[in-house]
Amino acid sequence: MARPQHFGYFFARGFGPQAWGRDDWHWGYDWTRPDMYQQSVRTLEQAGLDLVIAEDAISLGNPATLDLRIASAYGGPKHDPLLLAPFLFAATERIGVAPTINAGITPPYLGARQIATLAHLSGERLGINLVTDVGSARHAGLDPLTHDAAYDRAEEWLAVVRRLWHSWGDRGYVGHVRGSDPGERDWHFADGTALDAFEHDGEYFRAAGPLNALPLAADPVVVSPGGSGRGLAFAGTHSDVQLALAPLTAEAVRAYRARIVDAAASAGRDAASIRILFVLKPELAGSAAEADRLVEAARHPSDADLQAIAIGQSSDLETDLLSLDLDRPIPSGYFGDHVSQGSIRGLLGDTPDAPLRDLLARKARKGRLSDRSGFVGTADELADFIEELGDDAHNDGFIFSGDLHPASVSRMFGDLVPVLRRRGILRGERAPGGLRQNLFDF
């Protein structure tokens, strides 16, 4: 039997239009209405999935940038997830979700209290995907940050909101009710001398306790993404889980996880504390000819697909590409210090001199499962290799990324789940409890 791992959905257009552009469009699904997001929700929990992640970013980007996000809405419209997260726990019963929380521009106390308030509504079903977004600042008001400075003030964010959760300590809740004579009762609902009142003056964030929403059983699941070392050292340090972004080979699985382990080890953590679970986006044909016949139309992509490209790259990395000369390197020091350095080095890879040409042609063209050149290929080339990432990097599972749309949900998981039920990679049912227990059952 095959080592069993955990899955989710990144949904990584984020409140937004799901499926423009594709065909999938055209089944009509209204994308500022909840049904939508609901009905692939339920197929997901049905899948066995563990959690959805809601990306977003509250901003369209700098001024230079806005036609190029939004001409074919990869950088928006959208809305905030946080507020269709009830939406998506009314129509499920297991499933956690994770919408994203700016660290950056949400005060830590208001945080606290909303996430407080929808773990207890969702049966602790809610986490938070943790971001720095250091571009959306001037949008509250704020300074912009470098991006390091930007991991300092999600620490404290971090640290505040913990501490708000657990300001009415062990005792703070009374809830008796004592004597049987309606007129005599003691009704003693909380006790004030155990709640702490703290102040909180930090660098980034003044606030004080304590807070006014119950307690929780556990702490919401902190999911953080980002790939730089700064990044990958908040993630040892504090997260959950970790949305991992890494060539999917086992050496390099292997070296990233042992650097997450390795900021646990120096933060005090026991790695086992942490899931890390890689970003996959599976292409996934009926037929290994079918697959074959994939790759080979993308092996020449003509300047249109490579205009799409840089398009898409323009909006995730909110720097304009299109006005660069494709045949020459992009110029160094291009990207400002706002752009992740994961999403830079997702474009360079280990070639920054190369073209412009050549990096969105690399994006363009696809590669077989079979091979592991790629990602195109069959439901049964996809589970060889996820069980083979799980028994030879010990890979705690992956994060399925596309949009949150029935067709794009089902097209990716209908033959999918079957062969990894088959092999026991995929749980069937999950055990009593909220997103932390599933994530931690085993």
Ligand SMILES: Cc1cc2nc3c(=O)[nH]c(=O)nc-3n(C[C@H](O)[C@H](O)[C@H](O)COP(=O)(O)O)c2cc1C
The other form holds:
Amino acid sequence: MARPQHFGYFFARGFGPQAWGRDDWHWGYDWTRPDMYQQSVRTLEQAGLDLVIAEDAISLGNPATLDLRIASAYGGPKHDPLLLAPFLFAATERIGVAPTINAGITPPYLGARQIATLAHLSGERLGINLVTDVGSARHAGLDPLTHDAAYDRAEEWLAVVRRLWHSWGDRGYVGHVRGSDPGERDWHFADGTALDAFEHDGEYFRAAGPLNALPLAADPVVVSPGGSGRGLAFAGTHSDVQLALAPLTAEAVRAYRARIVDAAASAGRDAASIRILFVLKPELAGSAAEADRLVEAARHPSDADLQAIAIGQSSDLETDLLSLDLDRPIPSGYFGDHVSQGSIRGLLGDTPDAPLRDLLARKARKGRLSDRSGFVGTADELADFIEELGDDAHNDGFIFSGDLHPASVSRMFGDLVPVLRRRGILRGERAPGGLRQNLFDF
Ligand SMILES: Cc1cc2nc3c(=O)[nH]c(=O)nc-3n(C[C@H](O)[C@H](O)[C@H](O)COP(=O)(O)O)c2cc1C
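Could you switch over to the form predicted together with this ligand, since the one displayed so far is the form predicted on its own?
Below is the entire complex, every chain and molecule, led by the chain shown above.
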């Protein structure tokens, strides 16, 4: 049998309205209502996945370029995933849900209480995807921080939140009742003297305990996605799950895992207490011939295909690529200071002077799973690839990424799940208990 792995699904950028206006979404689904999300998460639960992570960017972005974000419903608006989570829990019984929370924007006392509440109500199926985006600070009346300072703030946030979760200690909740006669009833719900009424006055937050919520059996699972040195150090020190982005070769996966193992060791933690799950966005085809056709077609994108990519890139880069001439290079100095250098590099690569058409066409290009040039293939080819990374790189598992159209979810998992089950890579039964038990039972 192959090595078993853990699997999850990432409701990726703009989940919700992103496909507004696309024909294949005209199924009568209304992204403002819970039904579509609930239907998808039920399918993911049935498939045997451990968790769903819902992305979030709380801001619509730079005020000067708002139209680029929303004209094509690409970057918003959207629902707050923490408030969506109860609807997902109500529709399911076993799968975990980790909404994204921005440590800078959510005050720690409020966050600790909301998270503890939802963790109880969901049977400890709640996790949080803790992010450090700094672009949204102005909405909360905060000054923007530097990249590393945002991580410092997230560390302080998490320390305060965890102290609040533990502020009832082991003895705070008593839950003792003896006798049924009301006159002689002896009952003691809680011991206020055992609670931690601490005061925190830190660099970024002031807060006080104890928390007005019942203590939890275990802390909610913390997911982190940052890939910089600072992000990996954060994961090694604090996270239960690292949402990892890397080229998916055995060598790159091994190298990424080694960096988390080192970061955990530096923090005095055992790396076995961290699950490293790689983001994967496959495109499944019914046959090898169909997969070949998809890859070949992507080598010759139509102007409409390029336009769709330009819409996404314009939104992500908050820079208008749609009004540029496709057959000329992007003018130098065209990107504003607010655009991250990494994102610009992602588009330009090492050919900044190539015509925009070529840059967009490169983004459109696809490759085959069978020769490891990309992620288009059959369910068997994808299972081979997943199995190989489990065996050769000790991979813990994957977070599949995509939209939440029920047809996309069924297409991705319909053929894949039986193959993974047959090979013993995806389990059929979950461990009893919540998200933490599921992630760490093997
Ligand atoms: C796979 C992945 C998913 C992310 N999801 C979100 C998100 O949903 N919301 C958000 O504000 N930031 C998100 N981020 C951004 C990170 O929180 C972080 O701000 C960013 O990656 C910069 O940190 P880094 O340099 O350590 O990667 C994500 C990053 C990655 C790599």
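This is a predicted model, so every value here is computed, not measured. Numbering follows the first chain given and starts at 1.
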Next on the checklist: Quick check: between the two forms, is the chain's rigid part containing residue 118 also the one containing residue 47?
Outcome noted: yes
